[in-house]
Amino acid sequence: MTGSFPSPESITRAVLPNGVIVLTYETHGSPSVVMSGHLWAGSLSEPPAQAGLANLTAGSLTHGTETRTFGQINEALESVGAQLGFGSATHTVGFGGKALAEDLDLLLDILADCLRKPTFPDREVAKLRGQILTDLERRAHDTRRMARLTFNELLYPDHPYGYSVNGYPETVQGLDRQDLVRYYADHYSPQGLVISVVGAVPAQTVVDKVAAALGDWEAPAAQPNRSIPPAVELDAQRRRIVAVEGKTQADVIVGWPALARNDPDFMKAYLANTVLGVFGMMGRLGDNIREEQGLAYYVYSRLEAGLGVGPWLAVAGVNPANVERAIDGILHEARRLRDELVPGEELADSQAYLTGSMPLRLETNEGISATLVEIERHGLGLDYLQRYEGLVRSVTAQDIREVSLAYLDPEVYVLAVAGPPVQESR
């Protein structure tokens, strides 16, 4: 199964003397070609008063340069069926575009101009702060959106994670395009910026275009962030709720803090939260929440390891009067978890889930792309492809019990609920 994979005989990486990466894979499949990445200018450098800054900055980068204008820019791309992107998360600013092989040049053309020469005109400015603003507004009525800000906030109190990325109201409205031009120059740099494409191009030919477009890039007084934040540890309960008014779903999180992506455990967890919320029917939550007991409208779980530690958590949209019932059914299949050894069956089932998925993941130059990106990321080596299956055989019953006596405890826990008002029952 791995000998197709990309590996390190298939995957070229470079780094160019400014420190950009360049890592690109060829394929023949289709005529396009696929280009993903990111620097590392995310919120994670901006003042909590400013908190949306990053995100109002990137998505900004393509309103105007100092050659082209917005409309340019979206004809350029438009008259060859082109796509560019840009947008922001804690860590860094993500960039994604795509466009046939022949227009490459076109495309890196276009990201170096708005990586390298955005103006943030004024007006542009103005209409994307009222874009977001007007979105800030559709998330406090969306009760999925409010559970989840509400949960960060309490798993992550006065720390980088708790911020939402998109900021708020009261914070993104007094942002300017001086705001934007200081955090640009502070923050874009060429150094660690990761770019990758995967499509019918030579590598040699894409890293050559490449350094053609961003290799001469030179920002002496930014300073890229690259730091970690500390862990943050629970030893009490949180729970709060939040009324939506004119709702009729409730939004249910729980949730721990646990681990980054590059821990040891990281299979071992990752596994582990496969049986729990994810294979099959979104695994035991799914048999149990939603299909046997009939209480949530979905329900799943998901591990969120990144660069430092993420939460591991359980997710349910349900009725109001079942929010208590939902947050017993997700307590309970953590405790099982912790309680007892995985059956072989069922941990067989999993492991071939997650290693047959992978190559579903790999069909696209777009899959292969995103892949390589957060190989480069976590530092999981070019091998990594090679040694996936390997990693996932090797986990055991013994770990995966391990693993969530360690991080799932049904007694320390973050809950966040936001839905129509709901009365407490403990």
The other form holds:
Amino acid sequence: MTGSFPSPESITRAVLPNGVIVLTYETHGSPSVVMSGHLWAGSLSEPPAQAGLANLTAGSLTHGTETRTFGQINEALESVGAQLGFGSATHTVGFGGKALAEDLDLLLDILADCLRKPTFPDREVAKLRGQILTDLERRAHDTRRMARLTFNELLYPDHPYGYSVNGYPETVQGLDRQDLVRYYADHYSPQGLVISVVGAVPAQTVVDKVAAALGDWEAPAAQPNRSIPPAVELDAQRRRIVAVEGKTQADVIVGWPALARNDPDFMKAYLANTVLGVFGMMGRLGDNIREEQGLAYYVYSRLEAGLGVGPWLAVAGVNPANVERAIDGILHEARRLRDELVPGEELADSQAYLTGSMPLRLETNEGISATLVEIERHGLGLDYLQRYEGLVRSVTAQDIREVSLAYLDPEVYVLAVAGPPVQESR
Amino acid sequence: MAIEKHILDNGLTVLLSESHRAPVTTFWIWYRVGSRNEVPGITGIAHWAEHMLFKGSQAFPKGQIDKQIARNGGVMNGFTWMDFTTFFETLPADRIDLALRIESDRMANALFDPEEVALERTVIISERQGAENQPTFLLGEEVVAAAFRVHPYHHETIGDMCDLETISHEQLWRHYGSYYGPNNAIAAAVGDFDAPRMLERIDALFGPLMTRPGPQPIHRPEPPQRGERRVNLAGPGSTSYLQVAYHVPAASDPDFFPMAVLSTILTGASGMNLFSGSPPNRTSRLYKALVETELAASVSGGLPPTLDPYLYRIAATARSGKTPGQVEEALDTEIERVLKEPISAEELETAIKQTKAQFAYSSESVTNQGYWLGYSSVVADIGWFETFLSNLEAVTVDEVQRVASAYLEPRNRTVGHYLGQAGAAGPGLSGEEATV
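Let's see the other form, the form predicted in complex with the partner chain, since the form predicted alone is already up.
Entire complex below, previous chain first.
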């Protein structure tokens, strides 16, 4: 099966003189082309008092350039059914687009226009800021989002990962055009920008077209931020319950600081997480909390290993009366991973799932493009998909126990709950 | 895409489409039963029965289906909506036989263990409570209920809470016994297989299954609406919402196609990808009239193809400081414009192009294709899917004008406002950073 996966022979990777990294992989049978990538202008560089600045800057890129208005950009894209969007994360600003293959030139032209010549018109910035403020009001009444916001704040106090990328009403309210212009000038650079194009277009053609669109972009004054924030330590339990009026369900998050994507323990923790809260109907957590106790419609766990140390967390949506039972269930399963070796068959199942599902992940142009960008982002190597199965199979039951002992402490964890006001505390 | 259609002796409709782009195959089973077939007292039963099909069948005891699919590198799920209940598995192509064995076994031999029924009751109540946390769900439920006084599209697929508390094991078992027969089902396979061999295997596994009675025809068509209906909700949150729903024809009605063009012009092209949303649609008329003018933070539209006449639904989130009434006023101006002046030939052409692009994007995934084959067969027939683009291309400016006048009139609509009454999040009674 791995014979048909993108490999060093079939992926083309080119680095332009200005530092842009182009990845491309040719597929056939679909008339569309997909583009995705990132550059190093995420929220890491914004001061906490301006949380949301990177996000508003990225969102405003499509709202007007030296050659096109917001309306003209939309007309050009949508009249041919194409799409293009930008959004900020902590480290990077990501972009994604798709079009019929015949419209790749148009897509690249607009991408380059937005990246290189945005004008941040006052009126457009105000409009987008208002939309974001409305969304932040919605967030305050959304239990899922409030639980996650609270969790991040508790796990990462005074740390770039602890602030909301979308910002807060009080920080977004004051952002204006000048702030965006400055942020753009200081951080938007072609240096290290990654762009992947997947579809029915020959590799050399893609590289030539990207070079034509972005190859002569220079931004010597800008500093792409490649720093990695420090790891965090958790020495005592931290918990916070946020009341959200008028709701019928509570969202619960239990989690720990874990590891970075390039940590040697990553694959072990990835397998452990698959057993804990992914495999089948959401792993052991699903078996315990949903299937055996009937407590929740959704319960799962995630290992968010990024460029820096990300969290490992379990999430459940439950009736307010069942919050404590859900927490107990999550901690019970964490304990079990530490106390008992995962049976051979269960480990083999999770390994088979992770390796066997790769063809599905690589079915669409979008899936391939996202995988190429991930390989580049974490320096996994163009032969990663060929090595992947071996990496997954090399994890042992003892490895899973060790990473669980290292990371899933059932006494010392972060707990965030957002839901209807509770009558009693325990 | 070439589609083969076969009907087995026991009535099972089989749709096959080979696609050799990637070594992946999807298999879907569609039952012609959904919340449309429910009466008061058992609302939500179709969806609950769907959940029970993951709780064990003779050859696949509880927990086996999801584990075996995952072990083989696949994904699977089930959905219930107004017109259907459906299940699918997508697997590496050489493993697809597992999907056929799962679906044939649970079509005939699902267990419906009473203990599992009891456990699933709380899971489904939790699913409904999760939805109730969203103001847009609460408003949508009221708007649709007001729009349908008679037809069972009146209630949400999840069901009413009182019914979720009282539906019995016996009622669920009767539902399964009535509707889960091959004569009431459609099997659809898309992907990397050989069609004759696939058909042979489907025939071997599903051919011996017994027919079942099938759904009773629905005799409660919605009478014409004689005046605008309005619902006003208030609730927590500082955000306000507007929803407007117009009665529109069923998928099989020729008017559906000009209506689809009209909805694309007003609210944008619909995404056809099952697992991702709609495109941004920033050139649609209502985006320009509501979002560009800073009345709304977002606007979207939905015209789902349905078996019986359903709704064209427009939803907008009012911007902070704006009321649903202000948004509605601007929306009305746009509706009046489309009633008075014909759309331009250019708008028509763009709408068609946008829909074609969505078709192209959706064709990359066999799972999406399987979804559309089955869906089309349930709400119309497979020809509906095959001729969708050509029917759309045949739409004229005059036809769009005609359906606008026919369906977008005030007396044919229900308007809903949700007024956020502030009261933001705060620390819970157990206090901030309380340490156990």
